[in-house]
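Take a look at this single chain in structure tokens; it is the form predicted on its own.
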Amino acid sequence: MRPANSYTLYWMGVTFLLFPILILLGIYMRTVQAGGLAGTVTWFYPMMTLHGVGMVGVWYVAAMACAADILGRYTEPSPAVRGLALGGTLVGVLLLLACVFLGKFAGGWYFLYPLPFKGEWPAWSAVAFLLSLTVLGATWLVWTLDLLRAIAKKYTLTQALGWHYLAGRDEPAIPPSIMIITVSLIAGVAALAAGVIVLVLFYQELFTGAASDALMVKNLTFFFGHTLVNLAMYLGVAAAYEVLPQYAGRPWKANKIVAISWNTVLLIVLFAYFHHLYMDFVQPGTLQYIGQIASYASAIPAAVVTIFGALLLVYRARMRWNLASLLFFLGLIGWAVGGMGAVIDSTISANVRLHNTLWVPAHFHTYMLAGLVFLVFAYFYHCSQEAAAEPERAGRQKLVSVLMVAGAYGFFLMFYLSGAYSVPRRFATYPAELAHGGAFSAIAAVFATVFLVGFLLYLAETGSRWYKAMQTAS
């Protein structure tokens, strides 16, 4: 038994809390669209608003609190600082529900500029939504420099960017989740600090009048979301180096190979964001050319290494199949199946077409809930067993795994047939030519549905472990 670390604990509790929550909502929006409900289409878009920050907010921190949790072994991350992220995100949160359950606010998860200022919900539901994302970013901020504060008293940077393996040297030898999470935290930095912009500049404009260049202010939009969101996967992705080889009983070590594809992720993936602004033709052509090259060089070094890499580690060992290991081979595999759609999409050519229809939640839905957060569940479920050391059930733990794949996909399904017949995203109902969005919608709520029911069969077997974890947290 290993006694699990007791902030780590407390994020589970919150994703527990949340996540639940959030995929009613999504159920919620799924049965709108498809004709129910009609009484209450008027919180449609307060709900999309919602859905979407809580889900990128709680997938964010719970892999944050993952890589906190690895670097934990490693390193010595500052107590008071994770103490500063819980209470902050909370925070944020309790802001983020007061704007949109009293105030209505309906800016959607991407806010883009000016659209808060421009709605019809109450001035202060505005304010309220920045001031959240002004609370969670500000202690995102600060618990991403305390973790590289971490990395650093141990590791120099070349070191833990794994550069000596780039000359030819093996020592010291870095454990690759420690080179993962240091490039990630890095440019994590770099987003926050364009999502901080970006509120300054809203602040402006609330507190002068001034006006800001609206191109400008969604390049940084875009460039904090977009980044932050992938570096939430890499994130999920580091906790598989880390703990997938105790199941294969083979070590994942860091070489050349794994230093060069993720040191190439730190430049790739700040220039990827280009590909959401094809449609605005203001933007510089070359940009929109960097975008897609950078779209598809991402895919290479991160996905390709990382997938090779984990079937090499499974090929022939003697595994170890529980839900863990189960989840992390999955997350895996819908990290590269949302990452092909997303390759698709950024395909100038296919998103002209693609590009405000159905698709593109499709694919981000695919590496999010197929990804990330199986990536997050199955380290959530290896922390509370190490702690716990319970009996395992293979028969309900593959049942679990059934109904959630089962669930995930028939939905992504829905979204991609959406996409690829044209049904528009952000629609709350559809005319009568788009009917058949409503048909895709009523099938994707039942999946939905599916997905919730092994949601809360995992809930059920990891839920026994946390309590049980909490009691003897270090």
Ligand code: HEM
Contents of the next structure:
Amino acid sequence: MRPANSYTLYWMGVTFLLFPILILLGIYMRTVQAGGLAGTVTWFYPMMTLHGVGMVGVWYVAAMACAADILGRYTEPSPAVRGLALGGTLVGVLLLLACVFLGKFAGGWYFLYPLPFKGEWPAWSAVAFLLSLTVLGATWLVWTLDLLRAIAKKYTLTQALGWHYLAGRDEPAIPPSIMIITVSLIAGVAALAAGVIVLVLFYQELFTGAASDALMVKNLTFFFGHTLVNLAMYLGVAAAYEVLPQYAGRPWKANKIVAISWNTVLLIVLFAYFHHLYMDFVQPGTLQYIGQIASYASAIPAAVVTIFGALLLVYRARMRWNLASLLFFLGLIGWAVGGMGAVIDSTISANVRLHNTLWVPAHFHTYMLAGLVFLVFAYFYHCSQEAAAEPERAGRQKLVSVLMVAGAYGFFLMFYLSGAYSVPRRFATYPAELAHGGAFSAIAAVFATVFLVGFLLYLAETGSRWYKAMQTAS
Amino acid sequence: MGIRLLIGACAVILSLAAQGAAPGVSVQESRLIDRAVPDIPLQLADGRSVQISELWRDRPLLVTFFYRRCSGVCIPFLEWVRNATREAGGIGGDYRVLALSFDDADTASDVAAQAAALGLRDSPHWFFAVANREALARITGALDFWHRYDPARRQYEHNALIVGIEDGRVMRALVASGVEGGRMRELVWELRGSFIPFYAVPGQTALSCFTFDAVSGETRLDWGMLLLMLPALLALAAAVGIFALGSRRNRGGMKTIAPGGAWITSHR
Ligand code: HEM
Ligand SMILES: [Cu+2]
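Right, and the form predicted together with the ligand of this protein, after the form predicted on its own?
Now the complete complex, all chains and molecules, led by this one.
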């Protein structure tokens, strides 16, 4: 028995509430793209916006909640800030719901400048959207800074980043999760700061009418958006480093290689977002090359070291397989598979074909849904099971995993195929030339429903434990 | 608190940079990019008949419009184009120039006289030409070249336009109200085979990402791109600051779990 932290449990509640709604929006989109529900097509883009911002936001906070929970094992994140994070996120979500449902705001999840000012929606809904992002961004920035403060209470910066491993010393031993979380949080400060600057530029135009350079705002927007999503993934990976050893019965220690790979991430991750601007012919060429190199360097070393480390950990170990360890493992695989799709897409010569096709949603859904979501689900299940200590039924847990994996990968496959056959992303309905896009969508909707069923079973498994954990929470 | 400081800092940077903003490229110009130019028949100053496509067949063609009896901007403008191309270099080897009269009353000998007046009659790289009414309507229509005859003054009201054409498509255009030396040089750089990035910006922008130095032909990063460094610097400062503060408080006396050993305590 190990009582669970009540904030972690609240975050689990929020995630379990919002995720199925956002999945339904996803299934709705694929249905419209398959030609169904034709009367509702004007809702496609508002729902796409809600789905995108909602999913990115939910999984970012869920990953942050895991990070905060892990840090709680070593040091003390401030309870007040944890409360603020929860409250601020809820306010942001309410504003978002208002602008999308009442104002039909549909600027897409990265609200590319100057689109929010140019759409068919009322001006107030664009303002509500910007306010929502402002509240979320400010809250998350405070949260990030507090978690860094908590780490700083116990470790020096060089310890937390594992620089002594680089110098060849093994003492003091730093948990790899701390190293990864530190790297991610520092990158997170940069991402959120970029978001703040973007919002300042938007407000400036709103209040003074002074326009901004669209290229610059696009750069800043992806600095914010890409980096945030990227490091949410890394926080999920940190959870795997932290918990998987418990199931393998042996430690997963930091060493020089681990330290090198994650410090590379810190050095490089802020430059990877340039790959979102490959098609912007005015972007200076040097930055495009930096983008390709940084995309590789921020993904490949960390992923290879992690996957290799995980395999070594499990190899010939007396592994205890349950829903948590299974999902951790599947999550790392999903990260690798999606990462492969991402590396292909971040290669300039391939991006020429794949840019803004459904290949893009294909790869990021792979590492988000089959990567981050699985890792966070693993951690959530792990925490509630540790607190509830209920008997586990292996058959049912396998069924949950099989349904989620089959549903997810079937759904991804349709995205990948569509992308390879030049179906563009963000088309509510497909013209006759792209009729194959509609057929892929119909199949994808079925697979997504299978995933949803798997998720509901997962919820049944975890929910009862979560409820029990609530009674004993600290 | 931190955020307010940040916003304050950004506002200062923005207002500083706003003062140095450069004039934008007009939307009218960027709309012309990649337009197909109709292949019209021309009569050159020496009396030869050619298709315009023969002039752009093996190298880009710079096209500008004028008419002989203009008492306004045409003649000074042609002089300016002549001087600008001389300064920027590359004419002949890299591109040719066509000065096309848009007044169908002009004859080949009229434009020949104009070429002579500009000292360009013997230049093998300059072509002065006239075209029939229907051909003129097609090309001026395709290039959005605005002109209107005013019978009272017996003059045309018109724009001044310079268009770079490669393989029958517009690669770059300058509408004269915005023409200054630097932009003309950019156009010539393009004609000579370099890619000079530019894009239309609605109104004035506070910060731009890069500037093009027309004399050296280099694209240089501007303050807008430097603003991209700011988040990284802030993150660095935040990390160093927070950890510096943390080290002043007593460290390590909090939880008893040895780092790296957490898995043991919770592993059953
Ligand atoms: C079963 C679950 C899911 C389904 C059925 C689903 C479905 C979809 C669909 C159909 C689109 C629109 C694709 C297009 O035509 O452009 C989309 C976009 C998107 N999805 Fe999901 N998705 C799911 C899970 C997720 C998750 C877990 C995330 C996590 C981050 C996510 C983030 C996004 C984002 C950011 C967009 C882009 C929105 C935009 O283009 O502005 N989705 N999703
Ligand atoms: Cu004139």
